[in-house]
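This document starts with one chain, in the form predicted on its own, laid out as structure tokens.
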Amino acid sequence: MRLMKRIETEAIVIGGGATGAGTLRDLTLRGVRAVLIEKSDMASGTTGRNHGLLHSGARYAVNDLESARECIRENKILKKIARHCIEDTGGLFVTLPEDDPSYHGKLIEHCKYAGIRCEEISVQEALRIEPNLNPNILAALRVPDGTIDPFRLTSANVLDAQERGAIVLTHTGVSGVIREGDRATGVNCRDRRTGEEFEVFGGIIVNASGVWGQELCASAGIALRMFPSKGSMVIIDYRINNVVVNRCRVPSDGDIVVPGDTVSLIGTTSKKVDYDKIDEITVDQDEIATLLESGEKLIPNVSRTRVLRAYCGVRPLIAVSGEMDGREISRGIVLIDHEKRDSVGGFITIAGGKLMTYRLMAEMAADLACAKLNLKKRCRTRTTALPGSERKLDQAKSVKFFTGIPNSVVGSTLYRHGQRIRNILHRDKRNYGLICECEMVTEGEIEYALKKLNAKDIVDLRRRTRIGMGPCQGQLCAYRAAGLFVKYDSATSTESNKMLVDFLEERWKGIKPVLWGDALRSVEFCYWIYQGLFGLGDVKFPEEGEDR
């Protein structure tokens, strides 16, 4: 009889996504063995589902000083520990000719209570700033709003981790919480590629996984109700404007245009969704409609710009003050402790917040769980740097550095990788190559991420490197990455042929709600690309059951 694989350690953190990753980097920091466990893979739920805003607070000021204090606090701490991951654009708040021109005096008072440094100034100012904004706005304000990339930034934390000695388990699902007594003491896992079952054992089991944590809970005989509210985006063909931009008013929907690399993004809107859903969320026809009927309110431009897709996610709510509805209830932080609430010993939850808090709540969850493991060791991730962030780089000693490749190669890797651009990039010509000429991905990007970023599909690929996220959305960069999977061994050719169609498949859930114009011109060509010329249709593969 064949023993089931058993994997022991002091702490094991479930749920892959920012709070995850950074739950699972702190405890590692502290010198805590830890197994972190992903059913898909790294950021591939509503962390990278959001609009990624590195908020000022600005936005929370008014309506919930607490949030906006801790978003001020990680913003001026994520600026120093995770550059690379950020641009600091900047932020403006604009008043528009409908808009209660009272709220902007209300946003200076309570800027100031939270600490945001928000600076009134001209018309013309703001539109010297950002050229594109609409020049009817009566007024606006200067925050230190900036972007974030989630997937750069998951990649990052789960990267420093694994390199101090933590686990990594991605597409591998928990069917179930072990419980001996009254305390939980493990989870029954299944990779979810291989079929192969197994166990983890730990000291402490950390539940970061978001929305779904309420399953989870339910696996481990506990009740915990979350109320899950959908939030939806579109995404522009190509960067309409330099900075953030925010309606200078109550928050509602579509009255955000963040830019993002080399597109940007129209955020977000707020529905209650039901929890039996919460797997087969799609964004509605209305949501689009009213998220670029807001954005040409802000930038007039939109309307002559090609939509390339629309997304969703689920924001993870947890009411504690009776409120259950959308915006009502508080992105606030939620720190469970299940032995004090539920008297189930060795487990802990942490949920709500914000990506912009992740680090917050990783410290905190991080902070109960050593408690509970009776180490007395202290927080580093304030001040550790994360892989590529050690030490700011500069561009053109860069570009002499690497002399030889193309300066926009060596600019668009250190963008993405900063200080580790040195792992990536050589004089060797496959190696600088392009894969992917929206994105200026190499061939030795993808190399690495295939090799030390946990990178086991084209999708995964999507979320390291950023290929198929450009204005061609993978017509030919995801047929070139196929073969490469292949080449470096980390696929056979069936394999590859399949994870095209599952990357193709993916992308087009996307494109599928803003199926006009220019967008169905690609999709049609696109799919003649595909079907006929590559020959993606006449690939057979194996029923299921069969050997791979």
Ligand SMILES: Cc1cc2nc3c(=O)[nH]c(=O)nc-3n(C[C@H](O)[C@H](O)[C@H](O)COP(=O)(O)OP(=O)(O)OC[C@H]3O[C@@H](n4cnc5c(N)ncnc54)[C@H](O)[C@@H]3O)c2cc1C
Second form
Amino acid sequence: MRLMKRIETEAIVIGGGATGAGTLRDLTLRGVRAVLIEKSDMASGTTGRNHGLLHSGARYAVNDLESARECIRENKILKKIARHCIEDTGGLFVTLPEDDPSYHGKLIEHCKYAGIRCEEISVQEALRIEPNLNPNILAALRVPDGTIDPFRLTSANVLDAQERGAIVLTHTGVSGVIREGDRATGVNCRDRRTGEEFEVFGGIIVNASGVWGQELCASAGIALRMFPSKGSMVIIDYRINNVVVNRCRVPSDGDIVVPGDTVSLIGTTSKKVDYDKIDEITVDQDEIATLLESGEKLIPNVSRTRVLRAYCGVRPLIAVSGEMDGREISRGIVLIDHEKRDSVGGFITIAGGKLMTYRLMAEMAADLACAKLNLKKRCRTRTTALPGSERKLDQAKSVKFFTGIPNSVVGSTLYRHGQRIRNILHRDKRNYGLICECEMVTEGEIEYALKKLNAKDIVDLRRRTRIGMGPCQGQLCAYRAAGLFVKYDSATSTESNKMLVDFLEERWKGIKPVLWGDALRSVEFCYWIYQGLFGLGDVKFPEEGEDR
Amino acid sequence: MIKLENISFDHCIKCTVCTIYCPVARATHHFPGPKQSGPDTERLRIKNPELLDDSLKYCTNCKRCEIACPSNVKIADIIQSSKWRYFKNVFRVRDFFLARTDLMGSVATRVSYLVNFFIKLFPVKFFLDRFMKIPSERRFPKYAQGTFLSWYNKHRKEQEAFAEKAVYFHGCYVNYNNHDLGKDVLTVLNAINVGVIVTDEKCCGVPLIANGYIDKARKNALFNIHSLEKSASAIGARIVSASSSCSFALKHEYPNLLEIDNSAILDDLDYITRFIHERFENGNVPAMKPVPVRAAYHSPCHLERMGGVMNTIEVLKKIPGLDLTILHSECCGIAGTYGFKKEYYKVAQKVGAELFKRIERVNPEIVITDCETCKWQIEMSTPYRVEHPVTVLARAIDGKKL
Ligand SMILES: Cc1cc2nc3c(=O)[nH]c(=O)nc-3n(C[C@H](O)[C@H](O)[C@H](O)COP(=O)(O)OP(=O)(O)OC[C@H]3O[C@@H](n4cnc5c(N)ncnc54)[C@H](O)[C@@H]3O)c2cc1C
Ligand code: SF4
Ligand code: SF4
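Okay, that one was the form predicted on its own. Can I see the form predicted in complex with this ligand too?
Then the entire complex follows, led off by the chain already shown.
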């Protein structure tokens, strides 16, 4: 029998969402040797399926003061360490004629308790800030909300950790936890692309697998109950708002319109789902109707725009005490020391919270992990900037530095990669030819993502660069990108063809729920190109590699 | 963020047809083409106006992309309005004067001999090239002596005597450079029993728009709409123009680009050959003498955008003896004031090269086209004389030599 590959390390982090990536980075910054294992791609779980709101905390201030306080603290920290992942847009809370007018005053008061700067402004002022806002609003408040790009944030955390020596294994699933008596000592892994199985051993295992934590705990003989709740969102083809627009009422469906890079998002709904269905959730028609209707009330323009796609994510809510009836479900951060709770050593779980609080969660998990490893190292993530955010960005200067390259290209690259733009664009190398024209992704940026950012297929590439996220959803860029995988020795031509099919299928899934009007025309055209012109549907692939 | 009203860019399905039809994208790699400069980067500019690309300036506003687009995206309008919405307006003496065709005209026509003489002199050309960035290769249209309007005023009475009348928007070129074309319009319309009324007008605004003087263009537009409406509605007349770009501005640029309501005159506006063609169809064809000339017809971009080329061709076909070759549709490259600017001169000539070649292959006695700037461009770049379709028609009617 062939001997199985075996990796030894100090800490194992399972899950490459924001929480796992943050924990990996935190541990690495403390000098701990760590390995991250992610079954799919970074930020492919809940982290990549939310609306990327950098909460000020105002949304929680009335109902959950503790969360609100966490949010505003992290809000201030992230604006310093993760500049290039954040847009400090500011946010509005607006009262519609049909909303309970007393919520307005309550929100002001609770923001004060939570330490959130909340300022009353006139309706005219609100319309000046946000010209496309419903002019019939009755009142408006201004809060320090912002937006955060979850893909970029996760990727920057991983990049930093990797540059400091961490090992990152994506497309690698943990199939079970290895136990020696009352200790968890390692994990069984399977590379989903090659099918190779191997083991990783470490002194501490951090379970940051989000809503999938229940499964993982079960494989270690631990009972942990999750209560998944689905949330859906729709994406509008372009930016219809400048700032985050919230509805000033008790949080409910379709309350928020978030500007995110070149698009706007309307979020979100909330629906209970059975745990065994978490991998097959889809957006329902009634959710889309609700979102569009509510979005239109905030920004009337919504009704005239093209809806790009719809998607959903699952909130990982946890029953803390292990009780099964769900009375003690927590919405906050949950850190579990399974040695104490379940008498299983070497294993901890970090879950719940928000994207917003990923750093705090990572800090809490790394503190506990270090304590278990008997290391006395301080957390440094409060002040150490992520790669790309080292210095404050100045667009005008960069545009000047890269004279000769179009402003739209320089600006977009800078926006996505911050200071690292210098590793990406070269005036002299002509690496700024566009691969994705909707989102201005250059060949240089793709090369960088392939070589430095663990992009293994075109779907991964989308999360690193926004390729295929524009109006055409991959009509021109996808096949160009497939070619680059071959050019930069990241795939064989058969592999790259298969990637192309997978990518288009992934795009198609998100468009299906919104197929009308221009989106439908666009898809028909795209289909014609790939099927009619390239005959992609007739290409046969050998049955192996990643389980689809 | 702007208040989003005009969102035609959102209908783009990225078919890239527009890019294939863009003559500028074909001529220079400095211009990425209508799709990218229009709908693609408009999304980015909405997000952040600083993402505006300099390359937008290469667009000639020929509108060929809009004809090609199956999704009815107002591509060229998006590009034009982005230019003046986001570019910091730096004042350029040259652009100021190029844009002010009526100001220049009213001065130059008083001393037209001097102007026409001086403009050809080497030192003047050198000065223009060096300091005004107007290429020395560029030939200027000659200025006439006095204005068309003052000539017309002497004939106003006769014209008013006709039972049916049309209001004629003559435009700057006829007023200051080519009175003969205006006179030909009278010859032709009179021959089909229509009197010509000329009213107060200002430059249609095309050169102003091209050079970013939008407020002035809007003012002119309002003036023209008001003035034309007043004269036309009083006598139930239609409004005709023999300049395809003026006509295009009145009809389309006012509402789409300048966002000015022109509904008061829109239904009455006709490009002249459409007006004539309609009468011809109704049997009102004047007696014509043969014009035995071999001619090549070039269709101007803006006339194509209006869908008016067929009218011109049908009218020309009625002229006995005229041996007409219709050229493949190509842009001549001059695009109004564009070809007068040193930075675009080479591009303009390259855009036109295909057309010039095609004309040469036909080797006609004259070239016919509806647009005055196309005429300048072709006359400068080929050895052929260029005439307006109305002029050819007028010669068939009055029998004078073409
Ligand atoms: C609809 C919706 C809207 C939201 N909006 C916001 C918002 O606006 N702002 C905000 O701050 N928060 C928001 N949230 C919350 C936020 O998205 C989540 O709290 C956060 O993303 C959780 O990150 P995570 O890393 O803990 O989990 P995940 O991102 O789910 O990461 C877990 C990872 O573990 C991997 N994994 C699972 N099992 C295994 C295994 N066996 N082996 C290897 N890998 C495994 C998964 O593939 C996944 O990538 C929203 C959530 C939802 C659902
Ligand atoms: S108007 Fe003409 S030059 Fe401008 S983008 Fe369209 S086709 Fe090209
Ligand atoms: S022709 Fe129209 S739909 Fe096609 S790419 Fe150009 S603007 Fe878009």
